[in-house]
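In structure tokens, one chain follows: the form predicted alone.
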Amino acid sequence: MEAPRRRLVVVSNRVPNFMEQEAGQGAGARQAGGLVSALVPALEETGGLWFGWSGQTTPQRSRTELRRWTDSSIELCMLDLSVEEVKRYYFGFSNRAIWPLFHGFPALMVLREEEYRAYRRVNRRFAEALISELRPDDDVWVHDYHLLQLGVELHNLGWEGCMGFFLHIPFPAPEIYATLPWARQFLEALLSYDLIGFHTKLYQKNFLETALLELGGGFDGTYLRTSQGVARVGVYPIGIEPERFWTWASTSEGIQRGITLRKSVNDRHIVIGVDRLDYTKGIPVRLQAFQRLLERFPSWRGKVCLVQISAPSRTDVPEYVQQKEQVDRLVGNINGRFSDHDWIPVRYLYRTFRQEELAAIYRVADVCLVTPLRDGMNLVAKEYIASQTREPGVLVLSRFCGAAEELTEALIVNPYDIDGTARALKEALEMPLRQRRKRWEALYKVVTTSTSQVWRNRYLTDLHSAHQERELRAP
């Protein structure tokens, strides 16, 4: 399926940083990353634009002149923004009130109707910024809950042309979503969009139920229609691209790090886990669950450890302080209990690492255990999937997890139930070859087939039908 070529523009909060990209590690290095790799085709393909802030701040806000950075067939186009503005809109809306929402921890949310403002402000000031840099004829697709009014401001621009919506994180069932008190105001803009897109069936399903019971009106199995608007609704599970990752497991260095690592824990078994430092990946009940493996099943004491690989995020929103704070005294009290001489059970690297690198501690894993409390995909599950030798190792898989719809063939787990996990983790270590490799044909054949090319056109594709349908209805 190929996706018609006309310009594609892409906006999001932050643009990648294909600069310093370059600058290090040379043209290909440009690539690497789950949305990044997913959109790059297309915007070569197109001479696309890529729009959102660039990560650069001012002391106030202020109208200087976009930044711009491009090379034969991608142009970024960014915003600075002030620190003001990073503050309330970033750190403070996006993050502390509609991400803990949409991800079904309203408890978490801290409302503030300045900092409610303080997002509308800056959707406003990225319509206006793009609306000068939009032709007839492009293809607009927003991604995430850090634009959700930028259709809306676009469209009272004056912006009448082909747009879409991503949302890569879940959308809560309707009374979680019910809490936010301009609720109704965020539907409302969501329907500016021709197309609304979202990671699994369960998504799209919440969000449907929550637009019927505030907004009314009907959906037929492809258009919501309401007295506010009609949009497209349709589901699209986002994948990767897993000859990268077999590429990068493969290489000369790739199969040296895997050695390295193999000696580093004495050729025990390895259970791996990869995450950003977040509340809502689930890393400290993951903590418990190998806690809870090595207390009922003595067995496996000296015989296997977690390598936790934790990148650092947000690190300045007190929840996320208070979650580092919890994983160091969990990695600290479980080592101390169980360490022995020449075995330490958690091995735990708190910092970023390349894909690369990642790919070649993949293919090394016994064990990857995928626990979120509640993940809009987790591609970490497909990578560790597409790294995987004909003698593979064993996916565990939170069923709070989008992945988890497609990935069938996993072992999927409750996450908040830590005996069941133990007791998953356990299945998996001890796992024939024969199952192990039944399973991973079945997830292999799901992650080889779900690319993220195919989700990139498929999208595409149906915007712009979307687009067309809206076109017909106009008077």
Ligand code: GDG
The other form holds:
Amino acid sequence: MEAPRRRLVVVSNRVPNFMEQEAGQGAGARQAGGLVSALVPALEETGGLWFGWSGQTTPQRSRTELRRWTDSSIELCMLDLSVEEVKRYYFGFSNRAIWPLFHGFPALMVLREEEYRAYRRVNRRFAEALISELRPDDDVWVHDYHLLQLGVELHNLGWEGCMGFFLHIPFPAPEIYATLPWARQFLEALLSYDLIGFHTKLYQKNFLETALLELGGGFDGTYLRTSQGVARVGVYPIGIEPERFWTWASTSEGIQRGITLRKSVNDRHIVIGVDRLDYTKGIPVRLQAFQRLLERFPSWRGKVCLVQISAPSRTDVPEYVQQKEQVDRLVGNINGRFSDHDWIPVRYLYRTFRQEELAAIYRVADVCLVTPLRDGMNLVAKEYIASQTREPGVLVLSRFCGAAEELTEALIVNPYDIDGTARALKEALEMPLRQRRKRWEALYKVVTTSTSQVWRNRYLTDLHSAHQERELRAP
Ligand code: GDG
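Target state, the form predicted together with GDP-alpha-D-glucose; input state, the form predicted alone:
All chains and molecules follow, beginning with the one already shown.
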């Protein structure tokens, strides 16, 4: 008889919005970002639980009932947070302290002790609510920077089962990380996980250097051993499900959508940008690079359109409000300065699209411009490559995103170098088909080899062995 498979328990700040989609608020197939599409198949395979904040708030902090939703294989279990908790833990400490710091912008970090305390408290509340849902054989997989301290809290409540952590954002260089007043507490907390995963070798290196400086000890290539604890540390670049994007791009509906977009720009060249509206994504430098292209290479005026899709994000955080104002201004300036009676250079769409729609748009874009100042991975780059079902376009990629470690055949740029990016954009627009094909084939190979399935299977295999070895080593 086959051994019963272990249940996977995914924990993240938010759970997927299946309920809303079921209620008809999300159109069509499951509306998904990268994390959801990477993990849902695993949960469907083994049966599993996804635990997180419901997105609902209560006026006061209270022990409300957990919310539940289930289908044949996935169970969602959700916790409400109080208005104050959301303000301090989520919008405050997570998004105004950890997010800028880990992306290498310490000057944008807003440090408030009460927000740090709220962060700890919410991590504890997550642990208290989660522990009663767990079975001893579960694999608990905690995701991202909102829950760095969940492991230690679960541990304090007596959880001894398998427990891993994956960081979706970068880990900064040691001297940047050191600006966090609670630097040591976070490192110690991370050591309670069996496995700590990063997207790239650089983030792993930054973390190890930081931990060894701060806590002492050693790393043997697999395990980090310090006086505060032992954890396995590894690199697991997240991927996508490339065949889904290929299929979406090739359906007659997808093709029609692409034709409509192309017609709407009178068959001009299309450059695409797709990001959450976040200051890490380098949208202003991208617009400036596009403007520089029009300034320095006037033959491209009237012949190319930048379609910039910016999904609204964290609209309650002041830095995001400022970023939006800056982007609005730049788009207005470029369009005011260069537009003609039959040509508008920048088409700016401040809204979200479903991934099916994105695939169709990627397909007809001659260039995809991905210019983050810093980005953990960036899945848009991989999705663009997977959607090139016709003559392939060109990916222009910032060297400061995790994807650049794998997608080396893209045109790699330094996004701070506006002239350099403008030149790369020109090169991309003028690249002969043979060269485009050659680059794309190499990139497609990476995208179809390093998929989301490979990512989660490699991670979960290493998590099991890390946990088993921990059990074996235990006195
Ligand atoms: C974080 C890290 C890391 C769907 N509609 C829209 C949209 N989507 C999907 C995209 C893509 C995902 O959302 C966005 O993923 P990214 O990787 O580009 O960026 P983050 O949201 O910042 O994700 C990042 C990721 O976690 C996974 O580990 O790669 O570095 O920051 O799958 O298809 N995306 C946008 N607009 C839409 O309308 N921008």
